[in-house]
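Next comes just one chain, in structure tokens: the form predicted on its own.
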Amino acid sequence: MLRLPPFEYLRPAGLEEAIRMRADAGPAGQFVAGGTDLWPNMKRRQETPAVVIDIAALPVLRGVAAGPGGGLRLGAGLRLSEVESQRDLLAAYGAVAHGASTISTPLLRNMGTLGGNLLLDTRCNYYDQTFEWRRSIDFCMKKDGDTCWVAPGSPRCWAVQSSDLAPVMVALGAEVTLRSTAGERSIPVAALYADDGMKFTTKRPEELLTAVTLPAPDGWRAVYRKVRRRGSFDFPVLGTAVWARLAGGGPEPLVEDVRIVLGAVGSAPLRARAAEDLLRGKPLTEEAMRAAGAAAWKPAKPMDNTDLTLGWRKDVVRPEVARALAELL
């Protein structure tokens, strides 16, 4: 059986006592609310904290209100299964709500937050292993070691971002506001992710995230698209997600402006740009399905680190962001 290692527990009885509390502790101190990553990765001894600040129980972080300009304010430490039951969510933003729904299973729902899957930590075959395993190889450039086991000449770190729901909130362009005591900034979804399996945010250690900001659903259209091994429980091994501005009726619509982004290809949501510019400003025939499915092909570059064979993955790009597309109409 896996425990977890010594730490001291505390529980604020508010937002501000939280980040009073995480800044006082330090390097040594992390947030926790669902649990869902941080518990087992503490019993694997990837991380190890000191202290845990638990704010599962601050309302002010569970709220749904509107946001600027008509869009929506979620409150980051809403549950999963919250964001995927969201009347609000479900009418104008069902890219969201259905992302939700593909997470893990419904217990997990219950318990992991729409922050904590935006921050989930990346992963990898030889990351994601006990402590004892890892030390028999010898650890990874991730966590005590100085080798990265899937690229052992590479002088950075290839684990994957396997959030559902990241590229969702890239393509969307939305917002999320971090919380310390420098004061509250808002940054761009897009702005929190690095591509390096270590440092894979640009959150600062001692901030929190406490809200993300949906932009107005003024005649846009997304879809998420997610594949795994089985229809539950797993991570990602592609998530295609697609947001479009559409204009006119019928079957080819003409694409006035739209975003592809892929997940679990990369250390962080990758935008698939060049088959934007293949769509931007014509018909959504099948054939530019088809043509931008091959382009969102050649970036993608996902690593023998995860479920199923790299190759696949790449491949199976194709399809899904031709698919994603055809969702839209």
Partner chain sequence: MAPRKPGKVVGTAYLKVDGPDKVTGRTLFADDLALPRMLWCKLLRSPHAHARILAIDTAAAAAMPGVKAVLTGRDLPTPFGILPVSQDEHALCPDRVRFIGDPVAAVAAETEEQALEAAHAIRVDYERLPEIDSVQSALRTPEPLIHDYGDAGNVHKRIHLEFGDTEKGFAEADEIVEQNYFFEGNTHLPLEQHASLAVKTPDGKLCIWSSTQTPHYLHRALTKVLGMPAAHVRVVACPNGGGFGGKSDPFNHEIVVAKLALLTGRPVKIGLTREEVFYCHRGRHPTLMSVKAGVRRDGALTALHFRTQLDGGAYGSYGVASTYYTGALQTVTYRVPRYRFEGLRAFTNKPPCGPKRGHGTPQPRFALEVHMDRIAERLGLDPLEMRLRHLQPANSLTANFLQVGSMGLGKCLEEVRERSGWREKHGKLPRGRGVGLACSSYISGAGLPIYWNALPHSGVQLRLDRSGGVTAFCGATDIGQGSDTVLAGCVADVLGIDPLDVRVVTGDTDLTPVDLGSYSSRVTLMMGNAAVEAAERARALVAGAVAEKLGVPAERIALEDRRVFDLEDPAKGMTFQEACIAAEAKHGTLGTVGSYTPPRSPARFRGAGVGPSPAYSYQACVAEVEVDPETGEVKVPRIWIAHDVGRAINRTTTIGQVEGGVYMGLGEALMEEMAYRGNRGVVHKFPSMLEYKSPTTREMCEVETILVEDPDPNGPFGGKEAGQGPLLPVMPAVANAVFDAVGVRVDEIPVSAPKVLKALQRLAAGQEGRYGPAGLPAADYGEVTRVLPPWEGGDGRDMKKQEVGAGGVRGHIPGGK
Second form
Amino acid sequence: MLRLPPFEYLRPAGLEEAIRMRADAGPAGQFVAGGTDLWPNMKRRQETPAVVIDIAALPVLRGVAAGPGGGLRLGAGLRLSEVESQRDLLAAYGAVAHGASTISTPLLRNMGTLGGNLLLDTRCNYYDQTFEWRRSIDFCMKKDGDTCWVAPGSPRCWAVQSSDLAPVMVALGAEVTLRSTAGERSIPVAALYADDGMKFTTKRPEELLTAVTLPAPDGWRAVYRKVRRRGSFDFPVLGTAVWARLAGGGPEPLVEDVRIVLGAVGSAPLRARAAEDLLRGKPLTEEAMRAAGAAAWKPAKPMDNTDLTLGWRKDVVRPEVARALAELL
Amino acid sequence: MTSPPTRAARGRTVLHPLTVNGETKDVPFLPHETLLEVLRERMGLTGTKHGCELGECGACTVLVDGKPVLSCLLLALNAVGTKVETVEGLAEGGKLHPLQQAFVELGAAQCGYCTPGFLMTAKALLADRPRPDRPCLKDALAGNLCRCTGYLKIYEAVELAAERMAREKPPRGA
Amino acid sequence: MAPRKPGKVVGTAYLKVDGPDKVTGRTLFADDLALPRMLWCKLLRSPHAHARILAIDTAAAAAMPGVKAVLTGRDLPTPFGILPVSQDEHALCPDRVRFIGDPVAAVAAETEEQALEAAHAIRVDYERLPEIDSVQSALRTPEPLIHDYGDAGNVHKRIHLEFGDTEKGFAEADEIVEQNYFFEGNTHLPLEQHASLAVKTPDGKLCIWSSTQTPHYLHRALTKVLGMPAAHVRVVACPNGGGFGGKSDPFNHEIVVAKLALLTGRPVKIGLTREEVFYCHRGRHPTLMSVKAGVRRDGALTALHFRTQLDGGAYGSYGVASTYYTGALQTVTYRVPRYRFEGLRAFTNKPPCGPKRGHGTPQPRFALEVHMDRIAERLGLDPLEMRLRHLQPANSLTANFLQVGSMGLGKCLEEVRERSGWREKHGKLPRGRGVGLACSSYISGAGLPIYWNALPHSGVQLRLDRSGGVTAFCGATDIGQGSDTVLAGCVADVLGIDPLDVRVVTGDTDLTPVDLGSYSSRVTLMMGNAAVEAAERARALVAGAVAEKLGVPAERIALEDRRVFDLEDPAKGMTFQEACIAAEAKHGTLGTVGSYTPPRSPARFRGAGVGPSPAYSYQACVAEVEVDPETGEVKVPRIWIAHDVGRAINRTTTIGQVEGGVYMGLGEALMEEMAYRGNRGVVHKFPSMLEYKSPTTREMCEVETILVEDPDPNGPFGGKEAGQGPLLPVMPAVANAVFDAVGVRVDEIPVSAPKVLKALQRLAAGQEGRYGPAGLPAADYGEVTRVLPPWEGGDGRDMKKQEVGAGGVRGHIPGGK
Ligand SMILES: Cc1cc2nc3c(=O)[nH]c(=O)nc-3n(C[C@H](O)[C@H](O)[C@H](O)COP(=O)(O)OP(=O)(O)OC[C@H]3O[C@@H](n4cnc5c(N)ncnc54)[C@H](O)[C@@H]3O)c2cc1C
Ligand code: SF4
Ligand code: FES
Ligand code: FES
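Next, report the structure of the form predicted together with its partner chain; the form predicted on its own has already been given.
Following is the full complex, with the preceding chain placed first.
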């Protein structure tokens, strides 16, 4: 049986204590929320923190409240099953609820949290392996080794940002609130991510993600589509989140503004800006959708480190983006 | 109500109260032990199975405060102060739970290795939605893998149990 | 002889006898066992795919906390293997590792963590050797040898058989259809990870509980490697949490814990991780195939030529048999007047392949059934009607001397045609939707045992006593297929009691008579026949005693509903228990035995041991698919399958086997594959439940199962197998349905989205709408063995020997002219 390595367990009673504990623990510390990402990683010895600070039960992380300007503030500790069934969310933020509902399995969603999902470690099938397996390939750059086996000449790691909610939140223009002993800051979710498989987040290690703030539902629409092998368990091999403001009704409304964000094709959620530019200010015709698909296809550069072939994963960007746009209507 | 300790030292075995199937016991375990390990290895409750220990199969499903969760990804510490239910607690007073009865009758357990996990997931589902339709059933059971049955007999068994439970007529023992 | 007629149990949906234990968590699988003072074992496995072991230093490990013993290959020098011709495995590699995951050393310690830490502290120096990752590279790289035995270089086994003059057959054909196919390897993925617990009893004997499908073969391997008297070794097969063939070899970890228990005097347990289960493997061989068929305009085959190349992985396992199986059963479905088979198996540096559900036959069945679809397309015939017209007849010999008994394939085809609405659907659904058909057949146990002997293949003992209790003992192992339920059902049916009245004791080499194991779909037929024989003998004892008591002839005694009574005056009689008391009083202590040995096959040529079976099951399957033409993604909403089971001993478990077979076939058809990384030393790409794709509830289709019951004279109550056959037609049916839906052929399993999309893109670019191998690497299949088919006067022997034999006879009658 795969087992966890030993660690010291700390359970703070409140926010302040949590961030103090984390600061005290230094590089040997790690937060855990649902543990559905951290525990498997620890069992495979990808991470071996000496101190684990359990924030799952902190009441302050579990709330849903009105955000500034009519938005919605979601506690980072909300379980994914709560996110997918939250009434306010379902009504106004269908893409968020739907995105959450596509994550892994109902069992896992009863454990995994919103914050953990956004901060999920990047994935690579040279890396998400046991210690013994990784030893047999002489380890890789992300952990214990020097070379990236996906792109051996490359100076960086190409592990994949595989969160389902990350592209949705980026597309929506949501913000995260980060808190440490140094204070609190809010940044757009897009700024939370860095395009590097190893340093994939701009969150400082000691910062606690306390909340995600969704913008007010003032007329925009958003959708999320997920491509994966199986309808359950599987991480996305392509996630497509589209947010748009459409003007005028009818079958071909005008695109006032649009954001197209691809997940699982790089180390950070990828904005398909060329595709957005094609659409902005034009009617959303079937042809426009197809053209946007083609434009989004170009920058998507999946690597050979997830399920299915990279050629196919790139190819399906076209129909997926077009279909996501069609779903807006 | 007890709650998890605020601090547990690395590598120290300590007694913690766990409430499993309605009985509270002080159980010794280490902070890094999962509920799966504690149930099976510390409490002798081997009815809960494991097929991966990484959240990838559902064999280890138990109920914590009524919700189905993966015991391989839950610290036993996190179960302190909760109500844990395992397959061993399903039958009451020596009488099979309607789900168990239906699983037996319809052959929904072939090798039986996935069965405890399915039973626990199904129990939580029926508590929530007493008469789930097929799509709902498939969604709820999508986190439990079975390599033997192709799931079809499992759906039928859950539906049969749901029907009987809805009628509230206890099924007659075989 | 007509099979025994069922009484009140057989043929019904009586309860699975192990059901209550399984739903309450009471069933004890191997990993559920624990004993006081138990040690835990961990194996150190090779990080290299191919390397010489230069030195092993275990000193640091041995000194670590909790460690009680450390073993290396030197401690277990005797080789073993499932087949007598491939004794090529060691419990721990003595001097060479052959795949990533090959075990090198073992530790027993107080806790599993301590054992793991100590295993990591063992230092091994390796000298790496060139790695072979495929049949192609094995053929290209005759040296270094992965094993120092085999037919040529790294070719483990070569087979070349010809039944009749196939060239002549091709010359008589109106059309020749040729194509190449590939079937990727896949694995069993039983939900239960292998586990074993061994203990040395104070009298010096050994007992091991293990998740094994073949306690008898494990018993033999342990006896051999440990050098212990067989009678001092006890193997208890725990109920298996799924097997599918993956637990039917004796495994290194089983031998290691046995040795550690003997050494330490303490119970020693091992529980493999999921990754290690992938290294045990023994799953489907990746197989390259070429098929050449000569056909007449009506679809009749004039000759068939099959070539198969199997990637065997690092050890022999069942591989010789698997290789023969890729050429054996092509002849039992449609008439094949002339048949040639060339096959080879190469050693490669990957986990060993072996028997997975369907053992060696799903690959050629996929090729053959897609080929039949092609032939029908070429000839402009309906693929279903074409098959119906050319079925192999019941009670016939095939070109390769397989004896077909009952044959319900025609009925199966008609059933799926009607139920699926085939006529309204095939070729008529809108683009993106389609239906595909395939047929198949499987053995109900092999005619020959794995090691040569003249002993029964299955034995059953019954114990009855004054309590009215009946206990059935048999070496068979319940792996979820329901063999305990079949055993209880057969006995109960004959004795007129309820299956739940029968206590079953199975899979224990100390307590139960030998049954060869739960593989090759042999248990229902063989154990069933043995059980019926034992039960009929018990019935005779009971009936005789009751007849005497009642003063009526024994022929008039009936056993039914737990009563034993006079058929002509049913009120006259007694309870089953009273009858047992009478019988015990009359005969003394009651016990009977039954055993089963399959009939001898008429085939006599070398290699004829694989293929013969007492009875063949038959299947016809229609799959409906939806193909996304933009992504190539395939969904299978529904499958209709008709299965000729001869007689369903238990309806519930039989249908369960069919549905389970369809499930596993669907996984193979769409997504399951054992993939390796070439760039990092042939490492398994993703040995995990997450990345090895097993269908979830969301992928599983609806299944309409039709049981066709055409009782076979050789089966118990006419019963044939159900565990493996129903998997076979699913893969080709799906591939054929994809063609019907979008007009492209994927001649490769799995039919994954990238392949479909590639074929669609080729079609759109004006090329052939196909994805599949271009050809097979050139290879030598060895000298041909020619056998004349029965209808050309063959007697089942090699023609050379037939001529010599005939000449010899003439030579002995000098004055006879
Ligand atoms: C089999 C399997 C399938 C999966 N499939 C999917 C999938 O399809 N899609 C998907 O998106 N994910 C998937 N996941 C990943 C993961 O389980 C989920 O993303 C989940 O939401 C993670 O949340 P958690 O609370 O369990 O994270 P944890 O494991 O608790 O934490 C993950 C990381 O985030 C950090 N962290 C967590 N919360 C905070 C916080 N509030 N502040 C600061 N740091 C924090 C932790 O320190 C850790 O580094 C899967 C996981 C498994 C095991
Ligand atoms: S992308 Fe390269 S460095 Fe990063 S985890 Fe994968 S193999 Fe390692
Ligand atoms: S053991 Fe597989 S999900 Fe927990
Ligand atoms: S019954 Fe065997 S895994 Fe489900």
